[in-house]
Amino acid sequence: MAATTTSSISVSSSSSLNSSSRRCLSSLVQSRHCSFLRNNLTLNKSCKGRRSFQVVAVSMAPETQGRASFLDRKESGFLHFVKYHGLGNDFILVDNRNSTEPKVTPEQAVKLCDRNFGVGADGVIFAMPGTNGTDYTMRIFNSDGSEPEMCGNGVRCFARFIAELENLQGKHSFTVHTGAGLIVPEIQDDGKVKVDMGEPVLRAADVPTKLPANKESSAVKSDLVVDGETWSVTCVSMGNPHCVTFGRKGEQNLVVDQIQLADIGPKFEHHDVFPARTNTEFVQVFSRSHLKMRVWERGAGATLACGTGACAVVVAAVLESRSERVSTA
């Protein structure tokens, strides 16, 4: 089964499921030129959009008066980064080719990701030498400073932000180690990147989840109880755990607006069922060929895209029989 997601940097993403095409996230991807200093945030009035990169400056103001903050203790007390988001989806860049070690803890990590005193992103992630022969390593700390295998968005503003560092003009490929294996991105010639997501990773144990297979050696339409209810649930994995839902079982169509995802996400997230957690997808099918996700990521909550939640709901939504392998999500 092959799954490619397109999706545009405005408000929508496309995705089809067929047999000769394996899965793919294509898109454009915005910078922002942000100076931080002494805890005040500006936005430079020149940033020239999704193609600009320029390197910033950080320094997080001392907690205490007179107590070094953690990143003045850092060579100049400067930590370097570029923020990139796909579709809302945003994360701090780091240049970390000249060493192994992310250049933060994932401490320090949950301090820049907070949106009201750090920079704010949903993950900060390490562009670091390559491992095993490929050309580069991506590591990737959530906003909670857990570290997931594989991030389809992350992974998408990565490599512009490679193209970048290194002046890459026009049409380019490079291998990059991850924690789900090897991705090998694709900086198409308008800029856009393409990147094969892999196959999708169906039998339940490795998922993993301990929900009983039902359909071969997965579990699809199984039942999950979460807070008093039965929701009816399909798992696959894209590298890092996903968990599908269209809704409570019997229910006809979820309404995903009227989800309260806060309360909601962490009580999937964290079930017993899933010993590595999960990612987790409310889905409402409007047609065979349109779906709405609402997504709460692990270790992220909730975010407004999700590259391989993307892949995940159309694989799921194929294997219930909800949708054609050609849909919009």
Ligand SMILES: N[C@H](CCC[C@H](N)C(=O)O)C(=O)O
Given for the second form:
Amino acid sequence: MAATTTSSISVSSSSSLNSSSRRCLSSLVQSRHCSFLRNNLTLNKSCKGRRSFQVVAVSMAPETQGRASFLDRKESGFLHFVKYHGLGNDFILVDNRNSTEPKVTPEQAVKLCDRNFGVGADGVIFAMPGTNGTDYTMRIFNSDGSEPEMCGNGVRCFARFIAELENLQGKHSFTVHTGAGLIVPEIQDDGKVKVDMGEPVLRAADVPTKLPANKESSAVKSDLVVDGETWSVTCVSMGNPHCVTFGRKGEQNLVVDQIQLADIGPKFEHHDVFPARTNTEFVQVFSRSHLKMRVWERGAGATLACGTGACAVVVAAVLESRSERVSTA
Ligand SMILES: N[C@H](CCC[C@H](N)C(=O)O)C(=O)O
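Having seen the form predicted on its own, I'd like the form predicted in complex with the named molecule now, please.
Full complex below, order starting with the chain above.
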């Protein structure tokens, strides 16, 4: 997946601060890099009455062959889906346009997302009918079955999925209702998908975090004790909560490749200062315009990229005076 920075600040996925301090994500969601995994899954009553997923057929459908026929398949009892990823942040996308109820329960999403016994994904995303006049509604279940408000890479995959379902070519944008409000992904002429991720929420209580506000109404470079160590954190919401850290208190240059994410990630995620849990980004600064992040996602664990996380990192870097605001012309 080729990430395309749309600004001079490059993070693991691309993001930019533009003049209205809104954040845009733009990178190639698919074509040569995106794997379209076409599966038919049937929910079977296995032994002891437990539901299990049995993969009926797996094929790497070539780009051209049978695309329309697959998407038109509607056999009852089968879950048809298409798999997308944005910078390796991967999702199972389900055509749910005919119902306001997700076709998969959170419990089934956990099974589908299992990388050993299911299809494997960071989450399941539903393309649903619009709300209050929007074109569509997007809902998402994390791989632990929890439902986040928003997903930056996910909404870009969502846009490509809609274009595929509607057989659209070229530039298109859609109004999408999400848990974080109205989001408008734009498919560019070259296949990249750009999203204005909206205004960050900086008021500590609204992230939400119980950490006291120490810079206007925000929690910036706040002390957070995790497993006996004191970290310096800045809390930002992009519709979903993010805890961004550039290192332990007093630490000059965090080397993110040395972070044991599976060990420390859950301790941040479930820390009692985050009443809704949190996504956590560990950030290494190479320059004022080059940051490297590793992310432990709320409800999904370590992922390869996180769109809302990349935006939160840029906001936190600006709040901590580690980077400049970038205004696009
Ligand atoms: N991967 C997503 C973030 C999902 C966040 C989810 N894990 C949560 O519970 O907030 C993104 O690209 O923005």
